[in-house]
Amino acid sequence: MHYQGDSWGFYMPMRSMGSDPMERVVKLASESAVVIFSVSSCCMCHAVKRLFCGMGVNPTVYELDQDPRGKEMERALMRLLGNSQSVPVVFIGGKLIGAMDQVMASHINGTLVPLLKEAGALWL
């Protein structure tokens, strides 16, 4: 079930899946062209959502603080990133791009738009 909230793209309610949080993250990340794992009160999450929406991309956003197993998924994301910052985490075309710093670096060096086009999230 998709539903649109604010102007961030599509917010997806968490569905019941297997018990392994890493498997859950990988499955959710592969279901849309652009997926953002976020926490609703995080300013960096807000900024990355604004970036994509400003580019004309409608990301699928999973707000981990609104999921009963969101903390488990945050820990899985921290393991994927290899650091203590767990959100925001961006996947494009099912591939891990990373946290805000990697997304901004890709945007600045010109590699973000081609990734979005390749994933079918941008048609410019």
Contents of the next structure:
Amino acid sequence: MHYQGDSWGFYMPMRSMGSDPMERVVKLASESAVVIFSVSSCCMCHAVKRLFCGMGVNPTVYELDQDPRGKEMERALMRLLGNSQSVPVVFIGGKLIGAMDQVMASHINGTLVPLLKEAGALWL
Amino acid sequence: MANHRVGETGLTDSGPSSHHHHHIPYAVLHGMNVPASFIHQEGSAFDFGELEEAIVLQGVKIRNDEAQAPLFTTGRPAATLEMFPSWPMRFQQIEIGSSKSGGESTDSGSAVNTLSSKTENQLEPESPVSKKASSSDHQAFDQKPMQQQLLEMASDISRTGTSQNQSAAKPPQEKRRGSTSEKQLDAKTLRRLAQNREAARKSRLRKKAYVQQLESSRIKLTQLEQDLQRARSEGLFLGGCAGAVGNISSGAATFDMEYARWLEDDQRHMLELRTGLQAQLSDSDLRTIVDSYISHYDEIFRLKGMAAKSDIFHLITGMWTTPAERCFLWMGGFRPSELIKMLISQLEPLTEQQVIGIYRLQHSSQQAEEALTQGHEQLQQSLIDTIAGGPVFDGMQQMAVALGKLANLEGFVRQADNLRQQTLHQLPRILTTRQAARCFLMIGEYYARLRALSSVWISRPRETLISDDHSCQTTTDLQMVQPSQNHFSNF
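Form predicted in complex with the partner chain structure, per the form predicted on its own context:
Next comes the full complex, this chain leading.
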């Protein structure tokens, strides 16, 4: 698991990250096999992280409470999912999986593991 | 002999002959069920007293009505019965041999139909009049004083009647004798009869009133439930304290009620599954039953979701379940991987594909459970830190933070229920329809047994445990084996 903090913005100063936080979310999501948007104090986020680690996956985690534009992104994520909770939100292979609900459902009905393999996050 | 003829034909030609045979039991002429044997049994001890009453009463009434018009025709049995409104109830009871309520709410028309339909063929082994005594406890009447009274009167008349059976006719004599007792009978007997009728009517009215009360209470109850649902959806019970009854919050009480109803439905579904499997239904029919069982579980998860908003502690501590279930509680319900483990051994034979599918399901469930447990533990730790507070305890602030953290509990129970729901939905995808039906039946039965175990445990005798450590323990267990079998007999 590796964390991307607010230093991201420094490495790409010329790139227009867009005033649109949603754009940023999508951008970040497409850059790793497994992306989790989280808040450090959120226990459900902790649960979802533990789930992927328990499966042997190495997800990329963005702690939005440690990001200067985190608040906007949280709001964007809430709008995207229509949830009252902004986090956790999981992307696999750039594709939106959803919140904890959808991740668990996908794991139980057997679609999560193939997705992970497809995205190259799992080798078995 | 004229007697015998009338006795054997019963209803049929009672019209013109009635006047000459009024010393014969009128029950026969009126089409009531009196066996022919009774006519020959005058003088024998068998239920003669009861028969005498019948004769007396009939005789009294006939004499009263003789002046008016011949009423004893087959075409008008209703009029006859109406003379003794108290009697048809008893006869109806005997003929139908059914519930007591049938006796109380008399429809003289139906009584007539019953009697006229049965007199043709059947001869009751016992006189209906003799049954008056046996059925008296069913009625609101006080029979005994009347009977005793009648017996005294009857004995006079019967003696006259007996003698008259031998000679063809001594109507005037009988009339004279009859008139003396007739007056006495009129006064007391009729009053008694009227009192009995009154008592019966009153008890009928009371019953009606009670039933109406029950109905209105039922309507009120459903209205209250609806109000409760509406108010809850409007968030009035979020505080949990509003309208708390004793130690249980209203949200919890509502859920307990809904859960009790769900358990009743569960039994119904299990019966459906059981009979469906035994009847060897087609796959599509069985599939319908399986799907309805899944929807049944979807319903309880929906109800738990609502209850989680109003009283999360009630759910997560398992206060809505039985003690034995609570023992195995995980996040406010059953642990899916444990359930699958239980099922695996009983689902054989399985194809290789199915085995893989089931084990995969168990494995993913375990991983998900582990993840949720760890998240939950982190929440608990965070709460402990907040409540313990730092070196400076800022009460209100800390409380507010703690409250915020507690709110996350709802999310965990919801995710746990979600996991349970997904697991149940996944099972029929792996199994055949028949296997799935068996599987759900096993699940239902398993939890039913667990609940039964709880009640047996609670009701076990405890006194013997005090004296001896081990031997008494075993005795208690042995004693409890018998009653527990009853609990399992349904399964």
